[in-house]
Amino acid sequence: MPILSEFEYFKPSSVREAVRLLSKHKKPAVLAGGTDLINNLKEEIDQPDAVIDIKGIKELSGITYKNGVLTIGAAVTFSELLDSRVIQSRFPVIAEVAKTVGSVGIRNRATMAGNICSAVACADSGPLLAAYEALILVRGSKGKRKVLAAKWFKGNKRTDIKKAELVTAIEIPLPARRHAGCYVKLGRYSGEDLAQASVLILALPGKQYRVALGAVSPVPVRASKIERLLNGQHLSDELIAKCQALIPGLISPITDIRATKEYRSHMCQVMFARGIRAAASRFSGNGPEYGVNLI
């Protein structure tokens, strides 16, 4: 399908230039990986007057880890996340999430920053960043600011980004010197598919847990009620069952072409049970290898 709408194309070499271009145009679109944007242009869902390609901006590339904070540039692809040694050693669940995104071809182009800017309800990065209490770094004509991931998502395909602002990076703090996690994603088949539902769990020292769910609400759900029930407690079948019983009241799934709301609700409970056991086992030095499909 060809792109029929007309627009100006720009490839700035700096963030300052990109922000200037965003300020100048009425309906600009930012191109990073383009895995969503190109389809939207072809289907005329998006009709920008300018496309601003940020792939050539060096300061938006690269993955760094300093003072307990992982910084992922806005132009970093999911394939780069998978290949990162610091992520493999300190944040392996990020690689587990990245592995579930699309196909190899999609991962070679798609970016985590683009994923959260598209902000579709089934975005894989949403539960991950909510659980890690990540910060979204934004720069605009009025300066820089940081937005907590929990406040970034405003609704399906809606974010906190303002006019003439650009996401420059994502900061993910290391929650503890030693921690483990698990990402469970439900799809219709193995391969390139969107999530019907997803569960992200972090296991921390002192029997502390963080739990987030995706694709079952317009925005990622941080399950604080479940966390309060879990934290400091010995993980048992009875405790897991009590947590499962809370899940239907925390989410608002829909029925669509991929699944019914009842199926999503039921599977979130199944995925939670498997995910919490896997995260706890990984924390203790056992459990399944990262990247193993638990569904």
Contents of the next structure:
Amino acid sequence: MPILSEFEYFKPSSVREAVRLLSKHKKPAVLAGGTDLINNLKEEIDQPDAVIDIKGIKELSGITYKNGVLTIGAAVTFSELLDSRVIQSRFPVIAEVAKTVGSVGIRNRATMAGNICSAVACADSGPLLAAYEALILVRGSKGKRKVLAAKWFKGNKRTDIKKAELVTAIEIPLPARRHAGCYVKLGRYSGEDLAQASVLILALPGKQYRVALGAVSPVPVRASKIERLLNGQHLSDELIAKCQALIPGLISPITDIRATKEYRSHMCQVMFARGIRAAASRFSGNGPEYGVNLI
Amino acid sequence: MKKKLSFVLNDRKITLEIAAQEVLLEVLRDKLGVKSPKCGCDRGDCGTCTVLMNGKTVRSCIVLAVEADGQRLTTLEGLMKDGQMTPLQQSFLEHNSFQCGFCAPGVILAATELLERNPKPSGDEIKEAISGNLCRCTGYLPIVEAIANVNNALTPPGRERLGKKVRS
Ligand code: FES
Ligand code: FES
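Can you switch from the form predicted alone and show the form predicted together with its partner chain instead?
Below, the chain from earlier opens the complete complex, with every other chain and molecule after it.
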């Protein structure tokens, strides 16, 4: 299917230039991996007057780790996340999430920044960034700002981004000296992009946990209620059952062609139980390898 | 507005003028006559339009042709050298891996990328690597077997084509 509407294409080499182009045009679109954008152009969901390709901007292409903060540039692909040493060693759950995004041919192009700018409810990066309390770095003509992941997602496909602003990076702080995590994703088959429900757990020292749920609400859900119940406690079957019982009250899943809301809600509870056990046992050093499918 | 771009396609330098909204798959097939990338789903789901960009698989149905400017593209046509198949292609042939063959160009390129990175992949790694390439005929078994049993003793012209040194 050809793209019918015409636009100008730009490939700036600096953030400043990109921001200038964004403010100069009426309806600009930012192109990183294009895995969402090109489809939206074909379907005329987006009809921009300018497409601004950020892959020529060097400063957006790196993964760095400094002073306990991981910075992921906006042009970094999911394949690059998977291959990153520092992610494998310090944030293996980020690689676990990245591995579930589409398949190799998608991951070679798609970016985490693009994922959270498209901000579909089933975005894999949503629960991850919510649980890590990540910051989204944004640049506009008036300067920079940082937005907490919890404030970033405003609704299905809606974010805090303002006109003529560009996401430049995502900052993920190391939550503790030592931590483990687990991402459980329900899809139809591996290689398909879209989660029907997803659960992300972080296990921190002192039996502290963070829990975030994806694809079961317009925005990622940080399950603080569950965290309060879990924190400091021994992870017994009864405690897990109590947490599971809270899940339906925290989420608002929808029924669509991929799954019913009842199924999503039920699976969310099953996945929570498996995820929390896996995260806890990974924390104590004997859990399942990262990247294995738990459902 | 037309844009001039140039890229290397199967070791040949290409220069052409296109509109910004043209999609790479259509430019390859309709303007350059390169027919191995196929249009299956046209939305990034099926992998039949796969090409290698700088040695990495991308789905050409969701790439703008202008994005190829300055890049190195390889399609199935570029894997063979002097009419000689790569060891991987020979393995596909020996295992009778395909029926209609519509998925084959994409599967072969996905497996080529895998073997570049990981010459001895496990069964799970093979399945993972081709999970984005849908085949409606074979049930995947002969495809996975062919990738698992590539005869690496054969000279791999495919690797040379990707710009890497041949490991002896
Ligand atoms: S035609 Fe491109 S992925 Fe299906
Ligand atoms: S052989 Fe027919 S689709 Fe794979």
